[in-house]
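Below, in structure tokens: the form predicted on its own, a single chain.
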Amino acid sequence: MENARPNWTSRFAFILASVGSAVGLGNIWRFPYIMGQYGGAVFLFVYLAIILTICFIPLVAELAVGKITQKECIGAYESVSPKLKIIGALNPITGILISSFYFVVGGWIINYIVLGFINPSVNDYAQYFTNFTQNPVSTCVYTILFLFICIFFTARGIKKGIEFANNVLMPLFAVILVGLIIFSLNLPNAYQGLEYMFKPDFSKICPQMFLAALGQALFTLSIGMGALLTYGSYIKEDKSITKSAYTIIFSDTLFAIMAGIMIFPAIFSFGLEPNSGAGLVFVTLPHIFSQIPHGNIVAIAFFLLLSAAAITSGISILEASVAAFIERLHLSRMKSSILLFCIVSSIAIPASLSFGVLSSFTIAGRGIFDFLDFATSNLLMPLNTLFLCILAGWFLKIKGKMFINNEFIAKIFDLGLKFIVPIILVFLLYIGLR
């Protein structure tokens, strides 16, 4: 049994974990094609705007909380009061349902670097994909496999494992897409990729965006999961919360915008359409890679840079869970983490099954798959950020001048973190269940 609370070696150790949960198949995957679904420009400007003002305070404020308390998700409201750990225990709950489908991808992924070395010469992406996707033992193998890789890092603790893996992946991370980068911005037409990234038609915008928008930046942030508070739990004294904050957002940013600089030169260069939706990371750009010599090495390449982002923003949805199980069920590291991989199991196995066998199966209308990432991304997490905002704002009552030494942005920071945020996520909630 675990007694001892973990903390991190080193700031730049919590640092690059932070980044590491930021950084995922969020801005890999699921970035580029919701900003394609949005007109492209225009979503990123709105995307922007809500990242750089909006969750900067709920980042503060999961990060303190979790710095204050000293406490996993549960016993943080528990610690306010008793009647709240139930609003708690909401963290680990949204932390399971992402990784259930999360993982799942991350499941994808895996098949196609499998892919990219034993069967290069694929003809039809859209096809293959679509047979993958309906196989119950592949669609489950591989979901399980990067289940087990997540786990095994989450198993081994705060430094063997959690720091190490992101030690390693991080810097892979940013080398392979610094290198596809330079790739893509070579290919004919580029140009028509930038300018569809950079040049907002303001006609586009609608309310949807606004929520998409906000889901996003929450999934990408790893904000109202309980990831980014367990992980403030590990901070030790002498770390600057607002300088970690401003860290994060920044690199999350930065890599959001690198991948669609990667992405979509590539996609207009082969006259492709951006607007392909969940697809367009395994149907639209392996059949790029087809076409361009030594494609194979570029897709493998591609793959192991997505399976880098999801192992480390994977490992950090985990680690929620298996803290409120050390610390509630006071299990160890490794039968809590044996007792997670049971439960995301059952709703993983199940969720990468709903595009073949239980595709007919759905709720409220969705696949479990699709069911899984609208119910937390554009509803349990934003609900669960206005939860945070209450608690830290009103319960904790955590003020901007902890952090920030200018004393008018702090009372921006305080009427921002009681009114502002609240009232913006309360108001994206009822768009969002119209």
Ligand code: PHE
Given for the second form:
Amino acid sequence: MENARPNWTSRFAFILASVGSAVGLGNIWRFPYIMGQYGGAVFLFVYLAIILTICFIPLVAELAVGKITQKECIGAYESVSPKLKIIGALNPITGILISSFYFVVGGWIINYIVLGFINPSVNDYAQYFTNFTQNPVSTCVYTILFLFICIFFTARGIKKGIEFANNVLMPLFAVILVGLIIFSLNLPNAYQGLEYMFKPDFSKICPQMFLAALGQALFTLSIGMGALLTYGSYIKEDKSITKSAYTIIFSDTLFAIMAGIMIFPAIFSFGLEPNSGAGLVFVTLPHIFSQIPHGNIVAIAFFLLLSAAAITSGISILEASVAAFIERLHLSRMKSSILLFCIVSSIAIPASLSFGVLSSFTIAGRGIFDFLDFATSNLLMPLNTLFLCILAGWFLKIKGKMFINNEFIAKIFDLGLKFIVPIILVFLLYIGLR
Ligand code: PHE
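What's the form predicted together with the named molecule like, now that we've got the form predicted on its own?
The complete assembly is shown below, putting the previous chain first.
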């Protein structure tokens, strides 16, 4: 049995795994479609402003809490007071709820890879997507398959599982992404897509855009459910947290922009609309692929890219709970992974059925899948981030000067951690609950 407190083999392994956690469906599926809904470049500018300033603070805080306490989420809160255990437990609970809809999308991706290989002549991808998501057997099977792939790596432990998966999948991801960008930029009228991404129309700015950008930034950086706290707790030596945080933010943002550069030129080249929402990747893009020579190869490459990103993120979502089970329930890593597999399946299966047989079952007016997405992204992740800032700033008394050399910036960090970010998060929660 692997001991309960493993460590990363190197600083590089830690950064790669954290970037692997951050870069996921949030970058390639969610970011382009939200950008499409909010009018392109202007959203990008608002998003960049938020991710480079406000998000840096909770990101450093989450990594630092893990590193300083050397505990998983529940233990980190418990180290201040046993009564705070419950608050810490909200992290793995959030992770289980996120995985339950994230893995459904992971299942769709695997299905589209298979589709690329069997290459049927699909004429109408909107219809295909609806039929597939309404078919109870196939959605369940693919969801469980995706969950199984991710849990397989967490069950194997830090070095043989998590590091191995990131070492293989992240380079694969980067290579395919660059290849697809070259392909996309060579399509006729590709420049229109670039214009849409980089030429802002500031008249489209609106308050909801700021909230959408902040919510997206927290989600894409994996802040607010304990994944990075757990990864931070596996850091042993004194490694610079701020440098790691910058690397994570920089790489995540770069990959999100690259995903846009891959997707928008293709969309504009085919005269399609960029604001088709969540179906952008599963309906609009496959439609484009089906119209180009050897499109199924491009489609396979694209969905392989998505699966690589989703697996490395999915692993980190699961690891927060696996670590909590190992340390709280004193189970082996294997047993913790099996337990988590059973728990996540029991929620993910109903979520995957919520587009078909369970579509009439709603919670607070939403289908199960939509409710899980809404409850985690708009409520639980901001709430956990709020608790984290309070834990780090007020209880553990984490100060900017511990990692930042510039005194002025360190002071701003302290102010941000104790006041500014918590106030913004309370506001976000208020709006999210309305
Ligand atoms: N950041 C991941 C993405 O962009 C999702 C994620 C959320 C991963 C929370 C871990 C924790 O897809």
